[in-house]
Every structure is written in structure tokens, then in C-alpha cells.
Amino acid sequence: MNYDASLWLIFILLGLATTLPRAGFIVLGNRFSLPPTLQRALRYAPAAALAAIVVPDVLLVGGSVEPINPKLAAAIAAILVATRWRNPWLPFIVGMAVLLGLKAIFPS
């Protein structure tokens, strides 16, 4: 098999590997239901994915964990505001204000 054919085969297999699991839920529809325990666990998947993206950026500074940094303080302020008030914009505004304020006070 030459290089071009193997490359196309890899593309096709990767496309199938990403499409088939997604299409399975669409094709099966209501004929198949997930167990209730798995349904409850899947409710937390978006929050877990978001946390997996955000937490390393908040905790790591220059490749090492820094427990005291402006991003962590801003994240804590945003979380506190989000749990206290139901306004979706307020945590963003407060978090950015804390971040920019701390960066202005303590330039790195």
C-alpha cells in the first residue's frame, strides 16, 4: 500500500470513529434507553468538561501550580457572585474586574 492510500484509509477510519458513536444515539432514538444511573451521571458531563478546560488555566502559571495568582482570585470572586446572584453577566463582570485590578496592582 502506498503512502496516499494509507493516508486516505486513516482519514476514513478516523471519520468513522468519530461519526459512528454520535450517529448511534440518533439512529437508535427511543428504541434504546440508557440506564437511569448513567443518565444521572451524564447530566454532569458538560460541567466536568468545562472544569477540565478552565481549572488548569486558572491554577497553572508558567507551567507550575501557583495557589496565589490573579486568575484564581478572579475565578473565586466569579464563583461567589454566581452562587449569590442569578444574573448571568455579573460573575463575568466581577471576575474580569478582579483580574484586571489585581494585574494592575501586581504586574508580573
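Remember, it's a predicted structure, so these values are computed and weren't measured experimentally. Think of the rigid core as the biggest set of C-alphas that the two forms share within 1.5 Å after superposition. Positions refer to the first chain, counted from 1. Compared with the form predicted in complex with its partner chain:
Residue 18 shows a C-alpha shift of 2 Å or greater between these two forms [criterion: core-superposed Cα displacement of 2 Å]. Taking 2 Å as the criterion, residue 9 counts as shifted between these two forms: its C-alpha moves by at least this amount when the rigid core is aligned.
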The other form holds:
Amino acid sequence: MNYDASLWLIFILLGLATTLPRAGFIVLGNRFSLPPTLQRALRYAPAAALAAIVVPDVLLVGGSVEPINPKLAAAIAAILVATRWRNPWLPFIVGMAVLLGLKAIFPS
Amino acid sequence: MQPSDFERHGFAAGMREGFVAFLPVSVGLIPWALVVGMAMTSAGFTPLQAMGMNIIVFAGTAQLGTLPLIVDNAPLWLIVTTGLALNLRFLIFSAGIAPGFRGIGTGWRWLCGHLLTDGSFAVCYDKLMQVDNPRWRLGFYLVTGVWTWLLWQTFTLAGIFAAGIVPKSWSLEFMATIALIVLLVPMAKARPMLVAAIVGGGSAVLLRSMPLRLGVVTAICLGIAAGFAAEHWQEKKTA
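Next up, the form predicted in complex with its partner chain in place of the form predicted on its own?
Next comes the full complex, and the chain you just saw is listed first.
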């Protein structure tokens, strides 16, 4: 796959969308702060955003819901491992093993 | 030692203590950086593009989370909005840790802000609130930020080259999905957070045919609202 120069524009805008939230209040100091209610609501943004990316990725195959597919099985395995053990490598090893194992047994 | 000496040497002392406190935490960055490097290569980036993103964006979650959208040729505003949503936690960290930078100049504050990560926030927060000497605080904080930056760039580069020699049939791009799951699982241990994730993920699937991929942003907003509502409901129940 090839990307054109607009990829760098994406990087720069994403960089701003990272540095501004990070540095904003540190640079402003005590001059401005977020209302506490908004702060509490924003705590849910990362979990909601991560799930909004992961769930369609593992549940959809070619645009339709496919409850039995290797990616979903691998994701469930990774969730179970990450829930039980603190080892940072294990979810990757088990998740990839399930994915590649199922793909080898049931080639599509 | 004179108090003035202590002031002058505060920076180095802060750095030493910060490094000792941060080193064990920073090990957790390594698999994460490797995965982000591999994911960027699997997305079709050249090593230069991948390192460019890594240095300009410097945010693993936002990088991984926006990769599928970039690969899909999603509209620019959606990519940036999704990145922003994934970074909103930093707004809260930034607001929380801001008093720890009292007495430190604006230039340093920009640098410290740019280097703010989950790990630095977690390790530095208490110390920055308790210690008076601004040089000590700056040293303590900066060493965690600079060390994170160095580890991150080094191991992402390693991941970029590792992915280049692995055959395509190994589906390495799925490592990115697993990495996002690994981030999500500890978050979802709190009940309202789990509600936010289920509603966010479920609506993203249900709303997938909305035009311009508006479904993703709508799903994120619904997830935030659901989590917030669940928190209120939980409080009422326990009150």
C-alpha cells in the first residue's frame, strides 16, 4: 500500500491532538481548569473509543456480523488471559496462537 | 550542604530518584512499543513514515487506534476526532498534575506536557504535589518523560524492522487489536467503564452503515454518556 503526502498532514494533526490535551493545563497552570462534571464524563472517552474500534474489528467479517470467526475467538482468548494474568506478553502469544491455529485448521 | 547548594543540585537529585522509581514501570513499555512498530509496518508505512508518526504523534493508543482508519482511507476529520477521543484522558491527567509544575518556566512546561504519558503521570503525581523545590520536581518528572521517549523510539524501531522480516500470513496486524484489548481490559474492571465499553463497542457495530463513518464518533459519545449514567446510577444505589 502506498500513501501520499497527506499522510504527513494526518501525523501533524494527530500530533496536535496529542500534545495540546497533554500540555494544555500544565502550560496554563492555575489560570483555567475543567468543570468537575466534564472531567468525570471524559474519563469514559478512552474506554468507549477503544471498544468502538476493537469490537467492529473482531465482530465483522466483510461488513456483516459474524459471531463465529477466528478473530473473535482470538480476541476472547486475549481478554481471558489479560483478565487472569499480569504478564504483558501472554495475551499476544495466546491471541496470535488461537488466530493462526484456527486459520490453519479452517482455511477460508 | 548550604540550602543554595541544595537548590542548585536539586535537579540531579530529582533525576536520580525519578529514574529509580520509574525504571520498573518503564519495562511495560517494551512489548507495547514493539507492537506499535509492527502494526505501523503492517499498515503499509515505510520505516520513515512509521518513525515520522512515532516522533510527531508519540502516543501509542492514538497511533494504534487510528491505524485502521488510516488504512481504510477514512476522512481526515474522523481520524483526528478519534485520535482526540483516545487522548482525552491526557486532558484529565494534565489538569490533575498541573499544580506540580508551580515555579517552573513556560518552555519547560511545554516540554513536560509533550512528554506526559500514563506512566509518568502515575509515578510522578504524588511527588510533584509534595516536594517544594521546583528543580527537584523538574528533574524527577523529566527523567521519566525522556526515558519513556527513548525506550519508545528504540523499541518501536525494533518492531518496525521485526515486522519487515515476518511473512504476511502471520497476520501480525492483529497484534494491534490485541494491544488495544490489553489496554481496555484493566479499564473495564470498574462497572461504569465496562458499560461505556459495551455501549461504545455495540453501537459502533450497529451504526456501521452511517455515512462518512459517523458511526464511530456517535458510538464514542454514546459510550461516554452510558458510562457517566451508569456511574450516577451506581452512586444512587449505594447512597
